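Next up: a single chain in structure tokens, the form predicted alone.
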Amino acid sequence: MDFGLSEDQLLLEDTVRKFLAEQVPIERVRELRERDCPYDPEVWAALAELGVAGILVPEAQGGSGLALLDAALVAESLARAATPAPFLATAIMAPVALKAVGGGDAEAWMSAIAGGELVVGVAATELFSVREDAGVRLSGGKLAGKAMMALDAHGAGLLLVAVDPTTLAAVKTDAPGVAIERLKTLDATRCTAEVVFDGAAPEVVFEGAGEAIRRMLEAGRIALAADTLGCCESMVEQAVAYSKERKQFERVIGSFQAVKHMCSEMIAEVEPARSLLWYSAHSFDAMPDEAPLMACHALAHLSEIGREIASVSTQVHGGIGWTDEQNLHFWFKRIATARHLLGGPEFLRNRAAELQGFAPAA
């Protein structure tokens, strides 16, 4: 039995990586980070033409109707190039939630997502990590409160807000009573925001959406794990390449056994993580009962090895690895920020223990 990627998946991965290498080189990323939000609408429109924006959108709504494993390969490729793009919320979490809740509005929004016409932000942090008195309430058909670390919300046209574990509200970002402010984080390639609601009226409120919210978070965690894997791949490749060029004592540093060990240990950590990610993404569609547990394991594990690989690859570069002139910091900071976006390793492991009956549910 072949447990590798299919020819179509390899072609998808190759196509996206070639596009990013041509259209979003690291020099372009440096330019984009100076913007209020680094997402480039032209790049996103071109990715939409490639089918990236609508990769999980059903064919009936103009998307590709592919599986989460296919989307994870794209997430990995985007991160490998440190590409600023609203992929996580718009192309992964939003379509999963909208497909689950269904209805005419959801279908129209998915069509707009697939066409690259609509960027969707997701505010769900308060379901697993309440910060600074944050929290959103729905009363009398109006939203009030504050959502922190809303993914891809800055510059979005629509927000999906998890009011509580079973209620999902869709609200336009230009609606009266909605104020969005970008939150500055370590990661200059991703937009997160603080969203304040003051009597904002949602377009639609989906009651009894517990399954949709759960699936949305699972998909997001698996995609975020793929993002971290892509960062790790890039940092390992850069470290190995540097070790073959940099000389000390008239020898390339890659010939020193200590450096060889550092590089080989990084590779040894990446490869098993790739298998875990592929299985997790495959389980989302093929074995949905396993997906909640696998999503927790995948993101927790990738977050841990990501931090280690970010540190070691930078050490291989020596003092220059910590400078802005060297590009490693884009991936270093992306890994560090991703670690906290949809639950840190400690939270995810505790959740995995709950799912397996090893710990009482919170």
The other form holds:
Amino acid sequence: MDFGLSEDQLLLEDTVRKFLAEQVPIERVRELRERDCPYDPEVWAALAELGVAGILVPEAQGGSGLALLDAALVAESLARAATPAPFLATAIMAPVALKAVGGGDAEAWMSAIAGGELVVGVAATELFSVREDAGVRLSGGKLAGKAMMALDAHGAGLLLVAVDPTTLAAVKTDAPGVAIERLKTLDATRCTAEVVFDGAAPEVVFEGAGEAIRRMLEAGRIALAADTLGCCESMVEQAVAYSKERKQFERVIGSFQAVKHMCSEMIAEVEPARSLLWYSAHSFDAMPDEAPLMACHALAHLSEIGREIASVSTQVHGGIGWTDEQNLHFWFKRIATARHLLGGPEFLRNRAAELQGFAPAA
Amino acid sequence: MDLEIDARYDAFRKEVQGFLAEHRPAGPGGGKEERVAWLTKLIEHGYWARTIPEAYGGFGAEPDLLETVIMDEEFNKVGVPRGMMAQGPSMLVPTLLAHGTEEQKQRYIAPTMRSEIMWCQGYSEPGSGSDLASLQTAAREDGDDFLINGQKIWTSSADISQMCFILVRTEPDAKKHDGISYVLLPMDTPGIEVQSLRTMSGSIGENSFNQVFFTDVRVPRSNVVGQRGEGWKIANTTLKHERSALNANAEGTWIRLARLMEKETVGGVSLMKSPVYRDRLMRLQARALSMKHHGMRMLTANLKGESPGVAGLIVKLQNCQLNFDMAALAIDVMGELGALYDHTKYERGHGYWQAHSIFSLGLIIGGGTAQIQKNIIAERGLGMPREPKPAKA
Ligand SMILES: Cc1cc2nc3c(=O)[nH]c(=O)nc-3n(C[C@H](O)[C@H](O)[C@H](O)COP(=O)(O)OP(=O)(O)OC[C@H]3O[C@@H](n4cnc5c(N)ncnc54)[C@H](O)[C@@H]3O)c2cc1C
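Alright, leaving the form predicted alone aside, put up the form predicted in complex with the partner chain.
Entire complex below, previous chain first.
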């Protein structure tokens, strides 16, 4: 019995963090945000070589075959560095779904993911939130309709489309009848898109894929929660560091009790949230019955504390915190955007209530 | 991360369930004899004083995280407290185990765990609360004894305790933190006068709050724990235990809250059907689960002898506020009836939640206020600079 990280996990975290510090410093992120899609193929290829792209892909398909907790640590590290990368859909959600459905195509795609050759987008928003008449239909073997806020879809080679809660279609992005348009988010390090299908022919349609879709969403929610945790950590660290340097009234502002209490309150939220996240990620592999509930709670809770920490850590910086130059906004915006991607807190808490029989199932 | 529950633990869980099924009706009763009998039975089975050496009246098991978790879960399920939350077991005993003489351990630990001896904590004084190290109650050497003079206040349970662990100034010429000793004092010693204070909880909740006056109270010098003048250091171990003991069972309280929400109705409809209240309940569940798993993380660190760092310093602050917030929702769920008090007709659960609310507020203040916790978190946990001392006039 041991509630904590293993040596291997600490090493993985350390390796990824060192790589990102060297290869994707914040100046590089500033350059990348100007691109049409901020994901840098070179960085992604290098991350693939480190084993990041294939972290959840089975060893038989050239991946590392690790657990979601390991992947969550990577998500957290990527967020700490504000790295733009198609990690969420390509390295987390797609492999979880493809492993669950299985078969030759799925295996081939997983190999390509692990090799860094294939970026996979995931379109699943309409499963839990339909706006702007979005929704994808499958009729006569062809896809029609539109999907909103498809994750990592811009620049992807393959899309996994949740047509309904039990049907998952895999379609190539260059197939006729697929149009992808980036929807810019507040967070310039993330790439979400609208996908319009007009008679596109999927490569494969996985029927009876309810379990695969459910697991894919759970893993995505936990990884996104880890992303927000990484942002929170970084913001608190920056606030504390700044408070030890900046002087007003002839003393460093970190010696003012009001500033101390802001920082204490933030860290007092971060640390238990980390414990919640570790448990949630661990449950995904070790106690899958608990994972649906834990995924909802982890993401909802981190979204809530994230919003507060984003605001307070910026306030600790005063005016400079509000500038583009200070960089703090990269994390502020990453937190603010993550909150909306796989179900907001209110939706997730209602889902948590449903899962426990407290609310009538939708 | 290894939370695997192997067969040995299945068996252990069954054993705990079996025990509870058999003994639950005899759960902690009201009177002292029933309480002692119940705790004695818990110790016999290893559900209380589990890791305290047998030589001192414990069960003598090796610390085991999962066993602790299973016991807490099973006791929670049936709503029976696992042992007794009191200052003796949670603060004095760990201090004696770390700093006590063999004789002190032999004499006090076993009866304290069985609650035959009740302890009160004599720290705060009228002029020394948050700034505890400024305390003035003096112990003057007189032969083999000390003579204690002064006053303590906010002393919980002083009126029903047989013993007091008290901080007194034994070295008046030493610096503030170096002149204090930690002393074990029988409450029936002549010269001690206890005056009870009425608390804001009124008749509900059995909160005993007192002030204690000391006039030439004679206590042997051998009753000092650790070295003379080291009381501050030793008290800090005690406070650390107090704060981790306040890692109260948030999950158990949450379960109780969820049950209340299912049962309470307005217009015949369960409050659990209200999306507004349900959302608050779910938000609290995430916090309660965070603190539960955080507790497991802290326990792991403790068992490995690692310092949990800042992650450990935040526990008291977060748990106390969480408990207060859970009570607040419970009372809101009762609607108009949430205003009822003092065992009035229609009051829910004998006023449990009203008492819990007021008690939680007390815990936010007691054992180091929330503001003091935040100072500690910032200064010791985050390395932020201390407040500059005001220039001497
Ligand atoms: C329910 C309960 C049980 C208790 N049981 C016991 C007991 O058994 N034995 C015992 O010895 N004592 C006990 N106490 C006393 C408790 O430890 C003190 O009340 C507490 O430490 C605060 O001290 P004080 O009351 O003197 O308040 P003060 O220290 O006067 O504090 C008043 C306010 O000022 C703030 N403040 C003070 N200093 C600072 C600072 N440096 N920075 C920021 N804010 C500051 C505090 O946070 C608080 O808000 C108990 C208290 C309660 C409420």
